[in-house]
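Presented below, as structure tokens, is a lone chain in the form predicted alone.
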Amino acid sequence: MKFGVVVFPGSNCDYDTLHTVRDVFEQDAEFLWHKDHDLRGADCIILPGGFSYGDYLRSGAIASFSPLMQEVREFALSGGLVLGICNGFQVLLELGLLPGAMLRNTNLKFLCQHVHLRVENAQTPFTRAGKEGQVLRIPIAHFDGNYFTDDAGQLEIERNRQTVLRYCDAQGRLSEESNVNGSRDHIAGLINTQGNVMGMMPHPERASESLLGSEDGRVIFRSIIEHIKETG
């Protein structure tokens, strides 16, 4: 299979992501420049973390107007797999491919630390290699990671089982302390109703090799690869 990693001005996790899918998982992968209009036959598009366009207007807002995003939107609406990591999640929200918005972290500080995540839905192309209730240890690095939606939006998310990952403690328990950025309902990862677009604030590419302190991020990439191989 083939991964396409989108590169924006200000992306800083693009090489990490490419290394993970190409060198760790030995999959075909290449960068996709934001000004192009060609997804180059990718089976899965990844919008990596970083600070696209310096987040000058609002996190992910300017990037959502990049030329390549027209192709990404059409790819997603036709059922193609799209994963947004950190800033990539913010871009997906700005594109309207996922519901809700990102606010500043409740403590108004940039957070760069390992967190624990509970797998809430293991029946997705992005989590099928995991188990519901499984706790993953994956790092975050963001200032605007406080996921928000209104009451009606939250009811819709719950009804459609769109919450894929929740911030928790090491035992999988939900608490105010474990919800490090204040996200509504502890949401750390969210999927669309069609099940082919997922955004997550934690960085699985930074937890895919033992030398990084955790390999739990492999669950995400292994799930995608298994799904593509099975569905063709």
Second form
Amino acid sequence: MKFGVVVFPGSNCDYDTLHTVRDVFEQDAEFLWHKDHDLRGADCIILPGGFSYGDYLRSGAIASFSPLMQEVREFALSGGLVLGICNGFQVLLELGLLPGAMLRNTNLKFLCQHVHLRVENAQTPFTRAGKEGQVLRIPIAHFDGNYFTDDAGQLEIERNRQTVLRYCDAQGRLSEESNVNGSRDHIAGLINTQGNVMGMMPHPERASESLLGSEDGRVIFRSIIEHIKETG
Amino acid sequence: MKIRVLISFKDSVLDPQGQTVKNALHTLGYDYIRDVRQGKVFELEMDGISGEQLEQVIPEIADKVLANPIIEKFDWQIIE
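Could you switch over to the form predicted in complex with its partner chain, since the one displayed so far is the form predicted alone?
Next comes the full complex, this chain leading.
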């Protein structure tokens, strides 16, 4: 199987992500330049973290107008797997492939730290190697990660079980302090209703080798690989 | 022609930056300030467009690009 990692001007987790899928998981992977019009046969597209276009206008906004994003949109709408990590999540929101928007963290601080995440739905292509209720320890690094949706949007999300990961404490409890950026309903990871597009603020590529302090992020990549192997 | 587009958070969206500015103003003694909302301003210079087209194009640009309609609203005026 093959991963495509999209590179925007200002992406800074593109190499980490490529390294993880290629060297840690030994899968085919290549960079896809945002100005191209070709997904090069990738089975899964990853929009990596960073500060695409310097976060000008709004985080992820300008990247969502990139030429390649039209292909990514069509790929997603036809059922292709798309994972947005951090800035990639923000791009997916701006593209309208996921509902809601990101606001500045409520404490107005750039947060760069390990957080705990509770797996809320382990029946997605991105979490199937995990267990529901499992607590993952994965780092975050963002300024705009305070997930927002209105009441009607929140109801939709709950009804469709779209919340995949929630900020929690080490025991998996949803304490107020554990919701570090103030996200609505502790949302850290969200999937679309079709179940093929996921966005998450934490960085699984920074938590896939023991050298980096945690291997909990492997669940995400393992899930994708399992899913594609099974569904072809 | 110059158009000014004003983007601000919807009333239902908490604006922590505005809150922080308000707190700073209170610290300086401006107690009569009840609320502060922070926003963005865009000035668009335009040529060859009629007033009628403007009515259609500006909201379109604002919704598609300048604002995120999920969290923001906009207002606009002709300034030159």
